[in-house]
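Here we start with a single chain on its own, the form predicted on its own, put down as structure tokens.
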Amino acid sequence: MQHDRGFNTGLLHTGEAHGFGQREILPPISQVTAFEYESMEELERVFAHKSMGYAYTRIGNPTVAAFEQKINALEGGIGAIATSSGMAAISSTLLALCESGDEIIAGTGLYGGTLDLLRDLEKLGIHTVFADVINKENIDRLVTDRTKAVFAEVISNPSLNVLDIHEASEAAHNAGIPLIVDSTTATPYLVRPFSFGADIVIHSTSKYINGGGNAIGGIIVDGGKFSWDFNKHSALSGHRKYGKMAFLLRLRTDLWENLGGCMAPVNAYLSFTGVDTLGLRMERICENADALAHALSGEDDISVNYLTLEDHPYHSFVDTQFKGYGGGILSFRAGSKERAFRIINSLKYARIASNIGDIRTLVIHPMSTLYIHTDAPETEAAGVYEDTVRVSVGIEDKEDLINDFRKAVRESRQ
């Protein structure tokens, strides 16, 4: 995106669907499996990438290119791939660069899924070395000749732990490896990772590139600009004469395509439909979360955690890495679960559901819901504690969220 122009014009006006029949302003939707064509040689040449085209909806629709090319504008890429989820987004390409007998380095306190899937792949032999922070100290101390890559998402969810993006980029370049980051709960309207050196950028696209809770989707962009060493991740060395391209041309040819994770048409449509509007709905939720966040921490029983609070010890990035704002997520300790319970039962506003990065606020107790099948170390770097209660801040009148929280807070000391 240019970027002498504001956030939402460029979002509107950069990556733009083009080249559709009736000359539509959105990308139709496309909900076919396969395409025709005229003979068999040209069919031939689009399945050995000699020519453009679309054969089959699991290797590549008009629709789902529609949303990838602007999200890969949005974040300053070389190139997007779209996925079935938000999981499938991140276990493609840490599959995409490792094979059995390789390390990652990651952070603690990852989201409950990922953790998951980490574990999950130590089945297949990769190896996660985890560290309390993904820093340049711990990068030099955890690095071995096995070590494929860095991961790690900006804000935690929901510890809002931050991530200092280019500290950690150029540990990991000076060790030779990217910098993979989910940057879910940051998006694109607070910070943009490429700017600030990572190399590759994850989104679950369910959360505030949709925003509107209605499709499931994840999403990878290559920044470009890593030099690959084919010696050292030998997964991509089939793609070697791409170059900067191989991590991204191994990820769609052969990892993406062969594992089947492609989004679905439909949801590619909402889903960029639903981008439109993240500038103006970031805005709004992140001046919600800020205000309900303050107004919750003059409660004298409850201990909040948000990044625009004072005393917070992540509050210098949000000037630094995120153009002053916070967020839409916050979490606080209500004392006790039963506590917790009663205050999340009692709220009038907030919808009791797992997502986050809707229109409507959300409320979750993680412990019995995202984190219920990790151990109690994982969940405590992770900021979960029995009595934590995670907020996802939507865009309703400010002042009625502070009432409600108030109320429901207040009433649950009786």
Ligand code: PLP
Given for the second form:
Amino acid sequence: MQHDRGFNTGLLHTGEAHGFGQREILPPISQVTAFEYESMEELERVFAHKSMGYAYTRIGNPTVAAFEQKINALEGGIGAIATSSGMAAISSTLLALCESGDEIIAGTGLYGGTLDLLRDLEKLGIHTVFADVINKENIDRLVTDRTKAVFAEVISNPSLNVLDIHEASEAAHNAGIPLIVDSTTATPYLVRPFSFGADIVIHSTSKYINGGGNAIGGIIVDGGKFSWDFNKHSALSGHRKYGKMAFLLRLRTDLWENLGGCMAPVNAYLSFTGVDTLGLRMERICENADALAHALSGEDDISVNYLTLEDHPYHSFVDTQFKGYGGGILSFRAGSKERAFRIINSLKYARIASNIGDIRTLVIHPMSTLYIHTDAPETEAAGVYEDTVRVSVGIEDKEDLINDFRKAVRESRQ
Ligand code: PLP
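Next, report the structure of the form predicted together with the ligand; the form predicted on its own has already been given.
Following is the full complex, with the preceding chain placed first.
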């Protein structure tokens, strides 16, 4: 150590980390709060967006940027913004587009957290009108001058209602409104919503994108095709000079930055490595879910809900929108809450946990957990009943899963 400076000064100015760039095969975890510059002039240029560079991880970070670019490429957008959670992605998106007095059209069968958020937004003067099905008829009927967005889940969780993305986007566009889709349960493996006309795609990356159940996160991807009318979408008017990029820049340089819901670099790294196996995982998960759903539908005192079952009301979308796959979630009704609990408690391979999209099979009773804050009519509209069991199917060997569930169902008959 140099002797012309004190211990603490020496400690802090020895071994600074410069110049990684060793041709790493994955983006290294840039687990820092801030980035250092040679001169104040350089940092000024970065803050003024006149030179590329990172300043502070809440605003930008190379590991997070690598993850954003990967998901953006996967979805085919013009840019993506990673967030601290799926809920942060949804709340940032809606707050970027809506002002007090504005309205959102949304599906009734949404994830419970999203329904809670829409209720929170009411307190800010942003009103949601709900429709059982987000289709042309309902969009035409519910749209007003104040409607700023149509929001729907591509495959609702756990009701498994399917959004006809093409029909909904055409109806929304005729009214000058963007279609925002939460594609968490569908994943980019089953569908790329921009190719069917959606404008903004959101994922809770905590689920299938991460896959390993080890990082909460979310992402907003902008398709870049929507022509914003800045008189109508006045929340974006400060960013009109960016044209089709206005929504993304409103978030990036303004609302998302100020709300502070950034993704942690380590979560970006875990999600980056996780998404590499999305295709393999989804293929196996969908195959297992299809086999389990068909096996359980052979049990005559439970009713099974899964898209590839021949009598499912949205069965046709499996081929027209989802490349032949039915996704990783199935649910069944056990006849009573008590029996649902008995089945859940006796499963050997399915873990009792509040998540979906893990490589491990997870099971939950949604009414007493995810919908505990939701009113009875809303819960029912979300396809959640007292006897509903939700299964997020994993990648275990399908014979083991089938035997485990069959045994639990049969032994629960009293
Ligand atoms: N969207 C859907 C469809 C979900 O299932 C969830 C969580 O279960 C979310 C959004 C919220 O995501 P997160 O838990 O990452 O905030």
